[in-house]
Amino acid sequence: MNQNIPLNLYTVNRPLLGTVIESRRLTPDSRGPKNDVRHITFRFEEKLPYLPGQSAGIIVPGTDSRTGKPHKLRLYSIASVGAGDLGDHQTVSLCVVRHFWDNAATGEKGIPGLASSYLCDLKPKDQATMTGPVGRHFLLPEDFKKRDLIFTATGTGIAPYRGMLRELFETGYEGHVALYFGVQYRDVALYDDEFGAIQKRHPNFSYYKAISREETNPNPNEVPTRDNKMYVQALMYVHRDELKKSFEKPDTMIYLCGLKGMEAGIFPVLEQIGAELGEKESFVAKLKSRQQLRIEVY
């Protein structure tokens, strides 16, 4: 794996000041605030080295009213290639959904998330303090050029793959990469145009969407899903013959990023693929032991 990983160059005690140069809504306004997802790009006076798959920390101004202490640091996956969206190594982009939560103790519902509201409300020329980069686990391997890669995501878990895919195809990638993206509605598939454009240019990239509120799981007996909705694992089951071809290669890697619990749906499909490939023990355990399964869930 990559040994030259930039880590913790900026900290809470020595943060980096970034200026917003873009805050673009990725979902239709008609989907309302609960489907408000923003692509936010910060620019810095100095260069910021990072790798696709790492995260940046956001320091929310003010103090926590419950503790009187500064708000806890929030980490967000970086959604840009290492050189940044402008290619000058002086920007970082984040993909942020406006979060709401329910307080079980008080019964209050739909409470705006502190950090996500802060970020989504930022306008161009506003500034924010950041830390990082952090993370060494969810990176591309140094020898990625000829490996097959399988990326799976739900919601804003798509963020790291945006940078990773650009990294792959800007450096002469020769393997095959498949992206499985689970979303509720077709019009909230984040960066859909970008991924579609990559697919047109590169025949070794396959882009698949599982639209849970618009499509039905065709194999509910083999891969049960809630209300027979189409989830990522159901789509992977449909494509298991294609996935088997990748996993027949000894160095194929699979990445999972998104809502915690997605493993519970995807792992059984991987185990079945392993069984069909003749694996006698747990295929998931084998992939983990070989560092070929990478998970980043929240």
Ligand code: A2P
Contents of the next structure:
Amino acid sequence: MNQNIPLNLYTVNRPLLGTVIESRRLTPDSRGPKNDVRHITFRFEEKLPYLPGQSAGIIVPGTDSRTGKPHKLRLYSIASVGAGDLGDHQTVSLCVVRHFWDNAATGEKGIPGLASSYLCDLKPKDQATMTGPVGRHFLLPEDFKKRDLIFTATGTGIAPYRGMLRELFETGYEGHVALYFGVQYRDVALYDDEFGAIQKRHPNFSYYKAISREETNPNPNEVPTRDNKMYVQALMYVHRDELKKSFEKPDTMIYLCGLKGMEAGIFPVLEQIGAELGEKESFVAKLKSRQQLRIEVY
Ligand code: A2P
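Having seen the form predicted on its own, could you now give me the structure of the form predicted in complex with ligand A2P?
And the full complex, kicking off with our chain again.
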């Protein structure tokens, strides 16, 4: 792995002040507040080194009314390449969905999440206090140039791959990378135009979408999904011959980012691929032990 990982350059006690230069909704307004996902870019007075796959902390102003203490730090995956969207190493972009939660104790439903509302309501010229970068696990390997890579994401779990894909294709990547992206509807596929443009330019990038509420899982007996919806794991199963070709190579890496439930869905597909490749023991365990499986779920 990368030996020079920038870590904790800014902390709660020594934070970094960022100015919002862009907050762009990535989904149609017609999808309403629950599908409000924003690409938010912060600019700093100084350079902030980071790697795609790392996270930044956000300090929400004010105090927690229950504890009287400052709000806990929230971490968000960075959605930009190391040089940042402007290419000057002085910006960080985040991909944030407006979150709502239900309070089981009071029965109150649809309560706006504190940090995501704060971030989604920020306007250009607003300032925010940030920390980071953090994370040394969900990174591209240093020797990625010829390795095959499989990226799987649900929803805003797409964030790290946006930066990673730019990193790959801006530095002469020669392997094959496949992105499996699970979204509810076709028109909420985040950064769809960007990924489509990369695919047009680079035949070694395959971009696949699993559109859960518009498509049906063609193999519900082999890969069960809720209400037979098309989930990433169901699409990976359809493509298992192509995935097998990548996993025949000993250094292929697979990344999972998004909803916690992805793991339980994707692991059996990986085990099946392993079995078809002649693995006698757990393929997932092997990939994990060889650092070829990276997971960031929440
Ligand atoms: P769905 O919500 O139709 O059940 P979200 O927008 O909530 O982050 O979800 C992103 C996508 O992940 C949606 O298509 C969602 O489907 C899908 N999804 C939900 N649960 C799982 C799971 N256990 N495994 C894989 N995908 C899932």
